[in-house]
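There is one chain below, alone, in structure tokens, taken in the form predicted on its own.
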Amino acid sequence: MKDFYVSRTGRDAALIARGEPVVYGEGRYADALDEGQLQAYERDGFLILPGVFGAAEIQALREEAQALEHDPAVREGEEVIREPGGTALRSIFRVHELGRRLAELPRDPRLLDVARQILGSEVYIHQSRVNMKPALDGKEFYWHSDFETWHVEDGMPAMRALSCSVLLTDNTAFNGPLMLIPGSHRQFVACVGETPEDHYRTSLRRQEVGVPDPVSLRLLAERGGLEAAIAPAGSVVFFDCNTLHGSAGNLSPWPRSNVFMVYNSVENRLQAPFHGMKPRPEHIAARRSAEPLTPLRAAA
């Protein structure tokens, strides 16, 4: 398969205009954001909707991911990610699979059929995680481009996946929210660098290799602004793979907790890794359970 997107090759940092659209046939596959809503996506990358959830159902999600994550068993397996530096957990991948609530929540139709609309097809999970900053000292996320890493090391061929992140906790100014670069996903940022062998297992503490450089991050800032999702729990957020973000550390004395979840495309399953790189585990890349859901609502 031709590589569009070549980065971490030796090559300098470069940027390379998107190839793919970023709502897939005109956004008809489904019906679940207004037209307004499919144009604020497009031109920025991303979309905070907020109230989507109640208090009881995010209670009931804030508690399982909180039982996982004091869960012995989990505590020890090979899905958990900790605090660079610390014993903190940091991130618990393949949750859909380890809790009863969280298998249901890619299925719910208010997150489904939105990224069954974008992207114009039936979709699977790509990854999962709940992503947790502790009070006071819970680290930052870089800059980057999911994408970017999902290419060069998971072999994704296309920009035709999306993620979702559901706010177990409110995303304030002061716990480290998400932030996002308004019209990054337009462009993508070949990366300078090599990958080294088994990179996640250092890159998903801190990740070093597959960032932006200072010139193209300050360009496209420059270009698109900043914009932190500053909202309520039981707020969503949609972003495009390729959409630049990161997130400062969590200095407040409240720990700030998120469900993510990945949907790609079933006509953008994995590939082979470029590169002549080996696969990621399972748990970061799915490519045995890429099955497209069934929305809760048609559940037998």
Given for the second form:
There are 2 protein chains.
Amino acid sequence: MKDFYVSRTGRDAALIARGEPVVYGEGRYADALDEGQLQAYERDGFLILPGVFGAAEIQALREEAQALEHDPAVREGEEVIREPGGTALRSIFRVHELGRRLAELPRDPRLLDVARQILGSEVYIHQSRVNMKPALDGKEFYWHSDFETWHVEDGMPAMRALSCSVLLTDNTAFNGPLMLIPGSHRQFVACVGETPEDHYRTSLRRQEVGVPDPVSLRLLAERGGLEAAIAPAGSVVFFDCNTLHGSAGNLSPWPRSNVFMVYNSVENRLQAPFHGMKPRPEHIAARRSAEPLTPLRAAA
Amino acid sequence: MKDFYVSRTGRDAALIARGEPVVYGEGRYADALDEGQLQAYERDGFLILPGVFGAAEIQALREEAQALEHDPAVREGEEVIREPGGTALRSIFRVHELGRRLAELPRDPRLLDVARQILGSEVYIHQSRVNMKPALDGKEFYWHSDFETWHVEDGMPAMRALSCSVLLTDNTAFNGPLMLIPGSHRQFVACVGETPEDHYRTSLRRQEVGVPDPVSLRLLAERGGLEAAIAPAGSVVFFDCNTLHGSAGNLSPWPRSNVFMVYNSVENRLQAPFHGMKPRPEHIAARRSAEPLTPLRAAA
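Here we have the form predicted on its own; I need the corresponding form predicted together with another copy of the chain.
Every component of the complex follows; first up is the chain already shown.
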């Protein structure tokens, strides 16, 4: 198969026009979003929906995430990523299989139907995690396209995936909210450098390979501007797998915690990684457990 | 002399009530600020004045700062501080003696008279610098009280000094603006730990000793909240020497550059540092060149 999105082959950086849709099947596969929301998503590469979850729901999810964070078995597991230069937890992966409420979350129609509508097919969870961004010294996430990594390191063929971030705490100007570059999803930024073996062991703490070059970043930011997903707990941010995003550190004395889930189309399942790399672990890139999700029936 | 503000003696952290004014002489020494502005400064420990400098003035200052940044003699001098883990410039000290326009800046009545009014006396420059916060990887400044360091490491007797930050670029939510804790100037946070020798060589890149403990920070932030000095180029932020402040990293593709000058009262000149430490260099803490500033006469 010809690789349209060649990256990390030691060549110079390049901006490659996206050769495929943002919204698949004209957004008719489901009807969670209205036409204006779909258009905004298609134009910007993301959509912020405030007030999707109520306070009690968020409280329960947050308590479950905190319980995982303090569970000794979880803390010793391979699903845990620590802060660069520290021992505080930065992320816990595979939370959609570790928690009870967190396991139901991807099947919640308020999320699942948005994913099905945008991706125009049934979908499954490619990856999930809770990002903690601890108070006072939670470190930044540098700018990146998720798709660049998933394509190169996981063999994800096309840009037919999206991320969904459920805000467990208020995301404010002070605690390192998600920042996005509107419109950046329409170009693939081919990155310089080659991928070290077992790259995920370091890249999930601090990414240095597979990051866009400064010239491309500046160009895209000058055209599209920057936007911060500043929103109260219970809001949800959906963003395209190729939208450039990052976040600054959290200097506030309050943690910033979000559940992050990646929906991938069943027609976009992973192939072999590029460049002969071995597949990343299942908790980072699902291969075996890639069954289509069925909607959760609403509780009585 | 009894030290009211004991810090870094290996004891536990402590919150010590400020024992002296914020605005000296009831703000009658000059008349740059009106009563409402003085009250806001006294209450919050800072004041943001938009539009103090015009676009042409700021452009000229920015060009001079950039010229210093690229001057090989400056780059090799001891006035230069580099980013932690990098070679990009983080700060250039003593800019009020290196540049021409930057030399005039502290004497500009729009700044000088505010300092004289708040401090209730003639004043001199204790320290000056340009903080660059370079695009994409300018690193954070952790929370701190300037006075804590100036008191312990420089022997500054009292809280009769203030900082003045002249914004050379727009300070936005994306480029790591100054963040302050309103009301924090009314307590001195005694810090844990002892001061290593030549501490300034590392602390100006990344401070780890002389920083407030998490419990005190949370308490003060819960009471006073947080405020970001988001303002366009040409604005000026005045803040009390004991106001807790910090700033996140700059992930935006544009630098965030400010001139930072510290006015100290001539009645508050430095004494010997505490704990028998040797004085820090002149470009960080002025001792010899501590002459009162005369106002610059306006150009015709």
